[in-house]
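Below, in structure tokens: the form predicted on its own, a single chain.
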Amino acid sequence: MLDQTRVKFDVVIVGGGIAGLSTALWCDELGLSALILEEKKELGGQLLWVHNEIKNYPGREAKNGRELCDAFLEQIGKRQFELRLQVRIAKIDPEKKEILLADGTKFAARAVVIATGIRRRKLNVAGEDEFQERGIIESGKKNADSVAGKKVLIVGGGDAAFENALILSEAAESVTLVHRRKDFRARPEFTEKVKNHPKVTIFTETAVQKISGGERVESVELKNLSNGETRKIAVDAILIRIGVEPNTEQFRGTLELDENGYIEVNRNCEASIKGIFAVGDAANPLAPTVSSAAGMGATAAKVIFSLLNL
């Protein structure tokens, strides 16, 4: 489709999570015109995944991520910036600092801030896409009532997998935890409780091969990775917690990424091309927190202000 519009801003922010919102807030604070492009129908990013209490964000606690997000949105709503929701980006040209949308609209900027965040890693097995919201659940905290009296399978070996095993075991008939490796990444405070829980069965060195069912999930096929044996077990619900990965595929080959796909940045949040910045979880694999996302957004905006006003 041919370009319909070409609008220029001081800063175009790709992503409307906390890092992107913080960048926009500070752009307004510094008198920079800014545009946020967000592919989802609402702002908030990964914060909307958080269903547990938040007690470690300085200055404010929240009963869940959405409550904290609403507080951010109330504050950011008083600021001046442009916003486009539910947009699909067709192409980003880091060298020219141009973003082309699928509808042909083109935006140009003096600086681009990438705040695309992360997503939960998938198993990539048969049935995984088919049974989303039909047995594959989003969160132990959010979906605890829906698994009452049911057989639950949890995939993963970190804190999230073990913590959810404890949460779901309160209502479920049984919980089976499956992990590809022999050892776990989870903290001892979680592993010891789960290992000793009467409702929980653990399979190590085991992988999910297939998810099956009718209207909803009914069973999974498991493979023992040490001896190759397979087994099929009945389950009613599945929770997948095998880590996360950054939403950075479109920058591979143009920006420097680390071995896991996270954008490499310096202490000023600058990426490998001049005028391109990356903030939040997509550029911060070691400290993906609300605090660091907000701080990186502020840093990028202040550095951009300094560079544009030299």
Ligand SMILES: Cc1cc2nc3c(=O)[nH]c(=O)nc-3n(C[C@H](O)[C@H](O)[C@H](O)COP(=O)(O)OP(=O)(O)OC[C@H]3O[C@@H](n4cnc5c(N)ncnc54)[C@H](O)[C@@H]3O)c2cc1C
The other form holds:
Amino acid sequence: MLDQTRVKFDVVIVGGGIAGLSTALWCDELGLSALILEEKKELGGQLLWVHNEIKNYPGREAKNGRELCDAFLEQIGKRQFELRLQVRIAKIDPEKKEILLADGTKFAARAVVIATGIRRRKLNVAGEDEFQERGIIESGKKNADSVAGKKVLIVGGGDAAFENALILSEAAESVTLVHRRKDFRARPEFTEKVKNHPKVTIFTETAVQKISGGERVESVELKNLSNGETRKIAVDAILIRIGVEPNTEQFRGTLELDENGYIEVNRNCEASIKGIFAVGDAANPLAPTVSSAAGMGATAAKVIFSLLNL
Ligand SMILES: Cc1cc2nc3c(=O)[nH]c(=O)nc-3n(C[C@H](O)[C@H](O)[C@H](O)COP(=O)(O)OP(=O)(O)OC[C@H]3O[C@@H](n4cnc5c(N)ncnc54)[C@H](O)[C@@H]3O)c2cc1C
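How about the form predicted in complex with the ligand, since we already have the form predicted on its own?
After this comes the whole thing, all chains and molecules, with the earlier chain placed first.
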């Protein structure tokens, strides 16, 4: 049933990563009522996938993203804002600033802040969904022990692919790195070490066509993009690092997005429709970092405060 509830907030924040949390913190600081809508079952966004140390967030270091996230949550737990977890947004009307959830609940706001971040790009090949956590691993750092003595395939040509090749080759029997292009985006400090590593084989101009197996991953089909030849190789574990893409599909056609789908904003974090803001990684900051996400949240809340009090 549509239109069960209609609650008006000063600010509705879509996304509960650091950018969304910082916006909510600053809304409370400035006396603005705020609601965070988060689709996952917990807050934190990408920080929950960071298994390495975070040494560059001003004011504190953390042994991983979860530790830094917990510190944010402890701080924000002392603030006033409303939260709905595991929500699915059916429709956002940017002009009216109304948000309809899949369960029919409708919220209205004086301003909307989009903080939906990014997700890892997928290969979109057969077997990719089926073998998640059944051979397709989440992180080199987190899963390093699980690949001891195994054959690992890494897909990608950037720093993340190469850095993980070095991490995983410590315990793995072998690492095969495949990349669609001839050249790599990764920094030479990584590529040189990987190219010279005795356990690593690199296939360039090669794409993964299919992932197969039984209970777990057993093989992949690779296609050489320059001559069209295919081959099947045995693998036990796969790590996919082919970049990221923004969670902005819901805004295509209403807000201005750049050619990669990131939301265009001005220096006040304002998107192309008045009263709609975008913060953090979804707005393609020059430095997609915890600091930028936190800073953009503060900017959006302060700009909203001044606009609402004109
Ligand atoms: C492996 C790794 C290591 C990193 N290391 C560092 C580091 O050392 N230092 C550093 O500063 N930064 C680091 N970063 C980057 C940093 O984590 C991000 O820049 C920052 O967390 C981005 O926060 P965000 O809130 O903009 O987006 P995200 O963290 O992506 O949060 C977006 C949130 O929105 C939710 N969402 C998406 N779509 C919807 C929707 N339609 N409805 C409701 N909710 C939605 C998502 O579930 C998510 O919770 C690292 C990132 C990774 C992946």
